[in-house]
Amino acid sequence: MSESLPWKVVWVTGASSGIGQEVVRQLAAQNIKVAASSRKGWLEPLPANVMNLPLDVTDAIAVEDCIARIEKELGPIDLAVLGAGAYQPFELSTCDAAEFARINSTNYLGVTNCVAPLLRRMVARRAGHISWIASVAGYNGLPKASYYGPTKAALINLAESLWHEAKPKGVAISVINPGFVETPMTKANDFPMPFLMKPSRAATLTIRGLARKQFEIAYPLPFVLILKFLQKLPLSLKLWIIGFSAGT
């Protein structure tokens, strides 16, 4: 990576497989300190400026103690990248209002569990920025993404929201809005991804994008130029368009 990064810790969760695990081994390459969390914990060796933190983001307490080690032992984190998350692909047949509830509990919820402490820590120092995976899946309600698609369109939405609050205070926020990537979540799908992109092209572009401080991290560019002109259309011919096109 040419540019030179501006953090000295970066925290990511959902760090053991998928974007954040290229994301943790791009910035550890780069001398980084990353403090790396997920459910199961890393699974391999370890280079020496990565320290390992499982933990589960729906537990609200253990966020605030896992953010409060890791600016005790690595110092105050710079940068946030919010990647832990779960998907199922919808069925009407097995409709389930706790598949529901588990999804967003980890999506949405886990989200706002890590922010809350971040930005009160980043606003008292001015200074921080934090970041969350999202989904392109968050521009349009699309077919076998009922359970998944709204914890990503209410994950844009939050961004936009506290751009405004936060901004002003120093802090920044970005969202990150992946296409398909080829990630453990994603061979789940029994249907064509199209534009199907490598984790480490993805962490790539994250990290290039989060060093720019975009607000909008989105990528491959052809499918979000396509699910964006979808979302200007009226309403009626994008639900056809969506629909034909999945055969639906």
Ligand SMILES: NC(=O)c1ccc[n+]([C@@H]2O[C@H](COP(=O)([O-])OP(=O)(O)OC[C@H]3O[C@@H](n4cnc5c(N)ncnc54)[C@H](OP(=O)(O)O)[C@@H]3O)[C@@H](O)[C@H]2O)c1
Given for the second form:
Amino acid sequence: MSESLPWKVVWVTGASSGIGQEVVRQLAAQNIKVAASSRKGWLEPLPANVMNLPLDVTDAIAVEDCIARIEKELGPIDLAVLGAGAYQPFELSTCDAAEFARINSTNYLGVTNCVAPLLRRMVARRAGHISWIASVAGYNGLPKASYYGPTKAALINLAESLWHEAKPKGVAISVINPGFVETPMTKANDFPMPFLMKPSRAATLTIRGLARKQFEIAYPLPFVLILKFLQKLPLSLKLWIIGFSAGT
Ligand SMILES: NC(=O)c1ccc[n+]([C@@H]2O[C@H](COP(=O)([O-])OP(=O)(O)OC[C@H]3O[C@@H](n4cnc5c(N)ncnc54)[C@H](OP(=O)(O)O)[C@@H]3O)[C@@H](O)[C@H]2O)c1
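Here we have the form predicted on its own; I need the corresponding form predicted in complex with the named molecule.
Every component of the complex follows; first up is the chain already shown.
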């Protein structure tokens, strides 16, 4: 990484695998103190500069305690990268209200559980940067994404909404929208994944965008442009194109 990074203390959720784990590794290698959270915790030998803080983001009280501990032991959190997420392909034959709730409580409420206490602390010191990983799946409704896509659309909307209040108080907001990344989350996908990326590349692009305080960090560009173009089409045409491409 060529640019020097502006943070002393970073908190990453969803740190035990995939994109979050790579973000932790790359930041720690730059001598940044990183608090790494996930339910399982960090399962491999802990790199220097990394503090292992197991946490379930659906537990709002545990999240408050975790943030308090990080700030007591490492110092004020300069940047949070909220990456904890869950995915389950939607199947009509097994459609389940409990599964809608589970995915929502991890992906959306898991982020808001972190955002609320972070905002209180960062607004009080008029400094800080909060980011979360949504997805390009939040741009448009996609086949098999009925559990997952709406939670990511909500996260994009949350970022757009919160930006207005947070910016004047000195707190930056960013939303990260990856396309397909080769992680445990996408391992079970039984369909072709266009523009599939390695998690190390996703982490590098994420960190670069955050260092530049970009509001939206979206990659890979060709896939993002196609999906953003579809977003602009009349709904019936968009549904037809997406359905035709996916063979639904
Ligand atoms: N891979 C992709 O193609 C892709 C594309 C767009 C967006 N994303 C998003 O990127 C983020 C990272 O996903 P990934 O692809 O890197 O998948 P991953 O390897 O499955 O990582 C998901 C992480 O979230 C953690 N997690 C899940 N539930 C949690 C909970 N309740 N509390 C705390 N941590 C929890 C998991 O660890 P534990 O099981 O230990 O808790 C794991 O560390 C997710 O938000 C995902 O939706 C991924």
